[in-house]
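First comes one chain, alone, set out as structure tokens in the form predicted on its own.
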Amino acid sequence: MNNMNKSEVLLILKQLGIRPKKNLGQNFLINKNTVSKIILESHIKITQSILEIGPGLGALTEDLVKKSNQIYAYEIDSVLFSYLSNKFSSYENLKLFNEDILKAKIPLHDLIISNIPYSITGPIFEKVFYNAQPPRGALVIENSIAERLFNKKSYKSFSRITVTFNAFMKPVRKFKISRFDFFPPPKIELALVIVEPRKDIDKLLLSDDGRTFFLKFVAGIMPYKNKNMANTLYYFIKNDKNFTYSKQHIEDFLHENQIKNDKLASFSVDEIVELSSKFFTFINN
């Protein structure tokens, strides 16, 4: 099998009687050099199991089946699923699922290699990476999101996804990818990011309750990143009807835990993780 170019993709889509669905993020990879770059940077070992999300017409899958003893590929489009099932019918190391990845119970895997649907990048990160044993990853994502993962000290790009992602994962390398390597070309700029699990994931994030609180906490405080910490935490508490703490309670909490009352954006990722852990203990006592 050879990686497909634009003409071949157009022909296959015509034969299948379908058009790329924008709501499913269907942008098909048509540049074999980009495929080779993704595979090369993934550093796949034959014994590693691989997760692929949205294989589409199988541009990446064609190489993955030759590199790994076990690939799990999730394709939500039933027509493409049937096409892939037929195309790769001779490969026993590939297990295809016609499921929504966000609703699926994913088998354990060592590595995720995907051109993921750009509109659900955040939910996919949470599903795949935000757990006690996340995999390595080689992902094509929106470049603006990639910037947020890597530029942890930039006020402009410092965001909810910066904190949550870097609490579990370590961004390693980033490469610009042309949007014209895909058909149809998306309107956004793209990047290939190589990521690996942190070796020191905070113990709060290793429990279901702690992880759930952390994600809720970060989502609740990041809209106030230009506020000082006392105000940030007060607004977080005020927006949750389960809590009735006063501003003085918050200030006492900061003082007792020796937490600076600076603007949230001046805190590092690790400081926010530590803060969430202490605040979790505070509200549960």
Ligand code: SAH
The other form holds:
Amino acid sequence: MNNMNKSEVLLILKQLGIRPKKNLGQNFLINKNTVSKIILESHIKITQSILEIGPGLGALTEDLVKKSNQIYAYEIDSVLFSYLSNKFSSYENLKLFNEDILKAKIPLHDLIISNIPYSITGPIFEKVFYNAQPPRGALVIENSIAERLFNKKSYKSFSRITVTFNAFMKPVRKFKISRFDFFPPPKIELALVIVEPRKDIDKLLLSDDGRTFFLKFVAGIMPYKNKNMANTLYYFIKNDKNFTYSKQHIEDFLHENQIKNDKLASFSVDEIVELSSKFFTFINN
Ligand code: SAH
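Condition change, the form predicted on its own to the form predicted in complex with the named molecule:
Full assembly next; the chain just shown is listed first.
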């Protein structure tokens, strides 16, 4: 089996009698060099189990089945799922699921290697990486999101996904990928990102309650990144019916914990994690 180019992808789609579905983010890889690059950069050890999200026509899967003893691949599209089941029927190391990745109960895995459906990047990250023991990853994602993961210090890219992602994961390498390496070409520029789990994930994030609070907290404060911390926390509280604290309470909280009342955007990811941990204790007492 060889990796696919554009005419092969077109032929298979024709034989299956389908067109790429926009709502499922179907942009199939058609550049063999890019496939090789993704596999190479993944540094797969044969004993490492792999999760693939959205195998599509199997452009990456073809290589994965030769590199690992155990692959789990989730494809939501039933036509593609049948095609893949047939194509890879002789590979016992590949377990295919015809399921929505966001609803699935995924088996434990060491590595996630995927060209994901770009429109659900945020929910996919939450599902696979925002855990107590996230896997390593090699993912093709939208370049503008990749920049938000990597450029932690730039005001412009500092956002909700910067903070949540970097609390759990360490972005390691990033390569731009042309949108013409896919059929049909998506409207956005893409990037391959290599990411590793942090070895020092904060204690707050190891418990289900703490993690749920953290994700909600970051989502609630990041829209106010140019406000000072007292106002940011005040807006967060005001927008959430569960909490009733006055501005004075919040100022006392900052003072007692020696947290500077500077612009949210001047805080580092780790400072925000620490802040959320202290705030979690504060509102639970
Ligand atoms: N990895 C393939 C296909 C990428 S296109 C390649 O690189 O060529 C994205 C794939 O994700 C499509 O096959 C699409 O059907 C699938 N997909 C979209 N949403 C999904 C979901 N929620 N769960 C599982 N698969 C999904």
